[in-house]
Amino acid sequence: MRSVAARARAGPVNLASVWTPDSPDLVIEGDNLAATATLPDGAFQLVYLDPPFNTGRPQRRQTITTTRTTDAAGPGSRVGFKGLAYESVKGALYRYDDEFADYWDFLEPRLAEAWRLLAGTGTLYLHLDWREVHYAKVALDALFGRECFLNEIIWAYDYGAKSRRKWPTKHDTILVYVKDPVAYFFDSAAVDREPYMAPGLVTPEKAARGKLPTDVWWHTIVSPTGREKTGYATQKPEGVLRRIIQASSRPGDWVLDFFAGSGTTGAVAASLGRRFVLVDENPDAVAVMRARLPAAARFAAIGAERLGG
């Protein structure tokens, strides 16, 4: 394996010498909208996004859309996902508070992103927290169509503060779309088996094979102390990405990764025997990732106009 490091600055840029199908595993440093939008369509057979949490930052307000089908093509529409015309309109769901408008405004053009790079039996995994996930579920109704929605699963841990004012928050939820409802690869033999919570209850041949996950995942975080750590806030465990991965992609398959902070889909990718594209814009979590990825032997910086060395 050997990664390229790519810095992606102003406006799309044109990765075409950079990446084929053939090419070596891909770190982008860079924004993903611009870095994405010379990518083929339906390259990617997975694609992970773990965006940034909406969690309460100050935001400009402005007004946001969100998209429906539309019969025909007409004024303020635009021929988008599956040939249909899509007609820009204000969406109820926005003005419950214009503090979302910002960030939607952001996430909701990387879903449409997502959509286009994924093949046609390819995946999409979303991993959001409790602010955002129910407005993503509207959005990727419309975007994708509700009947490419998947699955919602449940990653619950036990860490960190207990409020004594409310339940307390304990989980993050990752929404599952597939590009074609019919035609989509899943493979549940290729994910590792976990234990039984009763296992007296089962055979003793089925407790020792282990039960396949169901969409609540049971998962402890990065521990501060433990092999995994990196330093990177927001590090993700392996163990999530693994049964992403597992079940959603076979060897030798490409996958995504639009905000990729410590790299940990890339780590993954590569233990598992898939292909990679990582982006992230943020120089600090490039600089982990050529850390954690110590095969990264080579590194482009991109501009607007050319590739340099």
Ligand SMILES: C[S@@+](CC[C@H](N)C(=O)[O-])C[C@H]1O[C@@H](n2cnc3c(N)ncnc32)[C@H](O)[C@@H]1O
Second form
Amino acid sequence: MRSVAARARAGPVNLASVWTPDSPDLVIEGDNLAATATLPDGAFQLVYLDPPFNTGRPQRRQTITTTRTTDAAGPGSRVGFKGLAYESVKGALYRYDDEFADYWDFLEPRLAEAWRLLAGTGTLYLHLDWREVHYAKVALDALFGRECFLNEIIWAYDYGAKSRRKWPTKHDTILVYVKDPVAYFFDSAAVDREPYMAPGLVTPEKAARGKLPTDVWWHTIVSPTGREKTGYATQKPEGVLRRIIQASSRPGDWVLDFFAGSGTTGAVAASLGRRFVLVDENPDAVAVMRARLPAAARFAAIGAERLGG
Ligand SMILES: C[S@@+](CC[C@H](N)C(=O)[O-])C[C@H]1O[C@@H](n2cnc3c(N)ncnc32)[C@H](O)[C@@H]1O
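For the form predicted in complex with the ligand instead of the form predicted on its own, what are the coordinates?
Below is the whole assembly, all chains and molecules, this chain first.
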């Protein structure tokens, strides 16, 4: 049988013939919509997504109040936030902000793919900043169903310049949705515990054991001089991924990250005995992942001939 490298050199890779649940870990260079289209339904216990943020500014503003009185869910339309048809909510937002329209036209089909690829017990973690997260909540309520919303995790850090014109924005938000609100997997006992803020208020035994993290996670960013640093600008801390992977997957489960960047998800998944598929379209990201995950993964390219394994 030809290797992934040979297939990649020979032309576009059909992942359906390269990746199966018995395959080794895999890193794919290419557009994630093309890559995920070749992966089978329900194959992943955990999907973590950290898409690029939409930092564009509103270009033409219009009020969105009209949609609140004109909602009518057509055939096949999903009913989302406050019973509004999701298409109505989205249409209003699209008129509000052209940049937003472009961003969501990009992100929405990818979120739908995440839903398709999740196992019945699986969980999606969507990592966004304060500009996008509220729109994403509406979109995911419509895609997954409101009953599948599990948590809003606040990752708080304290680093870098601070505005004096408003409260400095020093947090990201991670939305957590499960595929099935009854059957989903969550193992709080597997999560590393953290020190109590006021250990004197609990018994010495409890203080020694530490407490279960809540939905607010204080965690430093990747230190510019630390062991983890890869040089990839948007790299996320391993400690944040560690909690996610510990809680929402078991050893041996498949984890998917199709905005993989420097490969933090893969590095942590491997360290915890999980398997992974990572996708990124940026050759620089793939180069970082090659260095970071040297033994753990095979490499393939979608629609390109330049990568080897
Ligand atoms: C915020 S970064 C992810 C950082 C990552 N969590 C880490 O710890 O390094 C987003 C990544 O998405 C990738 N990306 C953007 N659009 C993509 C697409 N259509 N297909 C695949 N990757 C894409 C970018 O190249 C970038 O590396």
